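First comes one chain, alone, set out as structure tokens in the form predicted on its own.
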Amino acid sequence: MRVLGVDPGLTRCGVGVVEGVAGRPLTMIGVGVVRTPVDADLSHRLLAVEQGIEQWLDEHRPECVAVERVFSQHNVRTVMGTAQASAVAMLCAARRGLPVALHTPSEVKAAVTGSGRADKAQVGAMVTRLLRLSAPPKPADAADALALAVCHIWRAPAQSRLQQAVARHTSHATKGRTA
């Protein structure tokens, strides 16, 4: 499975592509950051994020896109920009018919480090170790994007089994009511 992880942001949108399957060593395919100028008009910044993500999709051809789920922050301006960049990433994926998975920061941290309260340095260190890199990706947004992709690869099989079980249960429950 090849996954594009997106750590959404207006100034720095982390992107990282990881390939592999759960239970086997994973491979980093690419990592980077889509940057936009702070002083640019919001619409132009969103367009730049869209163009950057489209380039990553064109170049790396992922099978799915994992995006950090936006969580409430005290700074409304920051959360709005993050939400807008997140929506752009989801739109780019949907335009290509790619499935999108949303993972919370604590889910990603727990998957990669074992603790949902890990700090950025711990996430970077584990991403470096898991992907056998020579140094942690910089800036932290890039490491976070790789962590999202790793989290999705590891969690996707379990999530799929859960969805199938729910579908079977719903199907049996519906048949029971119509019989």
Given for the second form:
Protein chains: 2
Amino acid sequence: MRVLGVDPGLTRCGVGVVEGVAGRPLTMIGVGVVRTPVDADLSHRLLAVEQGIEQWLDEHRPECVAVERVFSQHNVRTVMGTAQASAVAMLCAARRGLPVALHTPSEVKAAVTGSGRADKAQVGAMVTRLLRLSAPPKPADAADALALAVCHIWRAPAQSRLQQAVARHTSHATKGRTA
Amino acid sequence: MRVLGVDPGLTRCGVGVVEGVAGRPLTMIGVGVVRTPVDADLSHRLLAVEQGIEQWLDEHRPECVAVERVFSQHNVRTVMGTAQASAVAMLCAARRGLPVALHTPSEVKAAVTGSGRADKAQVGAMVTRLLRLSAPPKPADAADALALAVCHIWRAPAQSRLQQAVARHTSHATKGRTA
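Form predicted on its own done, so how does the form predicted together with another copy of the chain look?
Entire complex below, previous chain first.
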């Protein structure tokens, strides 16, 4: 499975492609950051994010896109930009018919470090180890994007079993109502 | 000037096209709502919003898109969806090279009713009167989209004078620094 992880942001949008399956060593295919100028018009920044994500999709052809789920507890201005950048990433994936998975920051941290409250340095260190890199990817947004992709590869089997169970339950329930 | 007003939302995204210039009677060209299913995947809902907005842009060829500026004071879940739907609208406009203007809800209310705290009914009544319609457009999201377009046509001359002044000031300042 080849996954594009996206740590959404307007100023720096982290992107990382990881390939592999749960239980086997994973491989980093690429990592980077899509940047947009802080002083540009919001609509042009969103367009630049779209163009950046499209390039990554074209170049690396992932089968799935994992995006950080945005919460609005944090700084109000930042969160709006993050939500909007994440919308662009999801839209690019959906347009190509790629499945989109959302993972919360604590799910990602727990997946790669064992603790949902790990700090940036810990996430960077584990990403470096798990993908056998020579140094932690910089900036942190790039490392976070790789962590998201790793998290997705490891969680995907459990998530797909869960979805199948929900689908079975729903179809039974519907049959029950129709009868 | 022909303006597409967008009242962003995932469940109901209001769209309205108005033509005219400040100081002359305005004409409604079209009004409607782009809907997406509540139980669909978020990425598919964003894709449906994009397809809807694209249809309106193709059909009515506006010169400018006015989108409601989203604030995060309100309900957290709703605001994230609204921010994401607005990102899609801005992106569609930017991709075509159309200018995007953002207006706050109170700017829109003040423009069409004279009060920034007017209720939905008052906005609907004034949109009906200003565009000489036989009845208020329904749902409220559709009326709000028309109000946004009207607000933009009326505010555009002042905004463009302001932008020119800022541009002049900035270019003077830059010259000052370079010298």
